[in-house]
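First, one chain by itself in structure tokens, the form predicted alone.
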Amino acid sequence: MKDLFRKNILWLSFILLAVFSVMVACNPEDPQPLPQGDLMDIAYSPQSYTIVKPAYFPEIPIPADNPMTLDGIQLGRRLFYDPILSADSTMSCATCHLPAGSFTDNKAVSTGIDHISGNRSAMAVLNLAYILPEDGLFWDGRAKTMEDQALGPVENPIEMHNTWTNVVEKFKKHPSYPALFRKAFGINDRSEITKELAAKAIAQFERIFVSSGKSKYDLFKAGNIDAFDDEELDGKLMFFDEGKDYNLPDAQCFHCHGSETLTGGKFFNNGLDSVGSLDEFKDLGRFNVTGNPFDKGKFRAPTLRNIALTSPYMHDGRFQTLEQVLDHYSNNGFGVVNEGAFLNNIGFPNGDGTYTGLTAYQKKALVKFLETLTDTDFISNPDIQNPF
């Protein structure tokens, strides 16, 4: 009786433990294990894109790890415009970068998920694909590349305030982005979807954001010199210094925002502020990546392409209107010891080293000139629109 008794405990205690094991396995609350090759069975066959360009842009330059194809693109579409980005899925990269601002938001300074202001202005989004590494991105220049960029709003605690490990399994128990990240990258299972690859599709997306060259400037480049009135033609030639001839001064823009993207690339101190010291600047911009002392105060000349667009100017936005714009530049700067060297020669010499600045009429061409450059094209082409 005392062994049957021992067998039947013995076989009690195997039973239950077996059941005890099943049920930990099946806890729904434990991670389980995802399948590998679950997304095999997606077809991947990439095809690759070509930019679309105005014909006398250069080539734009592409990484040669991460090709252009049509569904690398399309992923990165749908990230832009996901709010599944931030960490309480309300804000996606558009939030701050919407088509009708030429990718701005048309504010001073942006707000994140937290209600919390930023202190710079959110960079318009055009043409970026033409930035050098060496020279990067935001408007200090801190990311090399847009792959790079594409990294940062996420888990800055003023914007997205996520993190990315968060965001990668939230795209793993998609029902959608597994596939397209398979598409796209040809990845054989949704283990291997990571943040890199996601910045990958963004950075794609963004690269064919390229002005469509068919502005009202784009229009006289091309020849058709009836294309601008008597007061854009003064302002394009005192923005490019080529109104000797015609007894107009030179405004001295194109230093600073020169090339076919009238971006430039380079970083500055515009004048904006009277400081004692570099170090009283209350944002250092440019030191803050390189650590030179004379970057103290210097940010990216952006684009001016759709400038009009773009309002308010500067990294603060403090200024609400080209006018304003206008009026800061012919002031001739402070006279800070790093201002850019063109700054305090604007307008026409005195002949005792100070310069006039700008009549009304001029900086009123010069606006004028300014608004040819509208590209009303490129922010309603259908490809960059909001997928969902």
Given for the second form:
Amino acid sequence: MKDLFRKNILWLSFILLAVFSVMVACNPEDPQPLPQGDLMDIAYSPQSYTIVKPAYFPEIPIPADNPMTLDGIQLGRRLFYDPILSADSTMSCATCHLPAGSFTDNKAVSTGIDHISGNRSAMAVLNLAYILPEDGLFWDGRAKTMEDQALGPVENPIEMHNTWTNVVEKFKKHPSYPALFRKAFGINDRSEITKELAAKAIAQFERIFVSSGKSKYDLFKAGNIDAFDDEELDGKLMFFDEGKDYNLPDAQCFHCHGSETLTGGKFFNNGLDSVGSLDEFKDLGRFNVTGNPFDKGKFRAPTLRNIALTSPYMHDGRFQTLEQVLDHYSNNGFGVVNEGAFLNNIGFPNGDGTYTGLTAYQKKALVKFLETLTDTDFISNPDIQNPF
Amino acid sequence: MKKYTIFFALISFAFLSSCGEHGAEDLGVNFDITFRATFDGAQLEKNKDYQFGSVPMFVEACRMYLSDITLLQGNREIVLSEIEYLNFTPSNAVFATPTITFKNVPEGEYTGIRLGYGVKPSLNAKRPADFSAGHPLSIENDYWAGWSSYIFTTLDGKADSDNNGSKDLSLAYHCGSNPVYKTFEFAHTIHVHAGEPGARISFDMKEFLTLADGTLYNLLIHPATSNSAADVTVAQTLTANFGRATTVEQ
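Now the other one: the form predicted together with its partner chain, given that the block above is the form predicted alone.
Now the complete complex, all chains and molecules, led by this one.
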């Protein structure tokens, strides 16, 4: 008798559950489910892609969960240039990252869709694939990876001021994006499109933004010593602190702008502001990421490759010309406690702990050297131009 | 039947031999070494105030390469690693104590360890592009492209040169190039067995700046080194201090 009662209870529960499920599924207010497997008739045959780089550049690290494929890069390229990412469909990544400016917008600070100005200058998109996760992307390193970085601007109220939910819905309804996501990532139906996949595609595309190795500096490095005139050579010697035998001072540039990409990706207070205490910096920079008080006023030392194309300079675009930048460094900073270690000893030593700074000729030679870093083959690379 | 018995006996013997003690020893075990930078015996922290003699100072960056980390056992030497990169002051933390796990280390009692301070000349002849991503020598930030050498040891910071409360003097000891490379052996019993705790190796940066006769290096006279001839002499002097600045424990 007890068993029979138990059985009936079980059956009753099962029937009630089934009825409830049908009622929930038939709620007329719910959106119609997207067709399952609607992309499966589109071929998914990813072809791996090897990034082209100068032979003397290190291998580019590729995350295991986002391998480079031709279709991934092509999707990322469209997303980078497509204003579909912004709330009013007027602004794409390329609005602030234009090829002519080595993928900057050549403005002191950028302006978003609501005409609100940001407080920092758009960074050049070049050789970012080499940045270590420990350091991260942006002026303050707040995004650990290129995938993380790609997620940021869409929802930033002073940039694209959109939501990823909205953007992903637009992708799902788009005539071509579902197929492109299928080809790039092998999804079976459009409901599988996510912001993470979009970010992966953009990151794949941005990873191919690598120097061509054909700048005048690269030609000189390759052994063509006639590529440089005397001024450019003097500039190089000072840049790399190699000028002692030629009566040239140390300009100390390479300590922060070293390596083949001419940035170590690290963060420095480069002596822009004379502050009484570190709390007085208008923009606290790296501190906002690490919480370390000594990181206040520190910003990433950007790559100097293509630096002549990326004016204005510094995180807030305060300097219009490279000459102004050299004037600044020649002053040997303000002695603020967290200024970069080599900022206060530019020039020849005076013997009393101070340094001479640079003469007009030395500054001119350094500017001429910096101009040899211009890489027009990179900015005109057809693979990274607007596909629309 | 006798034929089969002999055949199975041989097979069994071969199988049992392959599973013996000899095979297990060859396979080895995992062995951890935790590396740490200290200042006057205490954990080194980025931007923390230290007293160096009469000079207040702090450290901003502390990084180093080690070559041929080798366990010693009489005439026997087990090279744990050809090269390692230690960043004690990553940009996202105040300090780090990296632990490296060395695999397949033969079990046993070792009498000491040898460390090469810097990048040994055969590797220093290469450059970051010669190494795959993630390799310690693929790191561009600690390579002098202009001088074709890795920066073996980096110690950056600030000092208060006139004791007026303001740390005005930049310290930047960047030691590199082949003449600066140096090895030291440290006698210490090191047990390598499964389940045994690993070793700990500390580098004291105050000792790194202390000369052999116990006097403190004059930060004010030579606050920075890079790669000029005079600087190489200073870098050699400082690197030689690692013999006293290194502590091995288990």
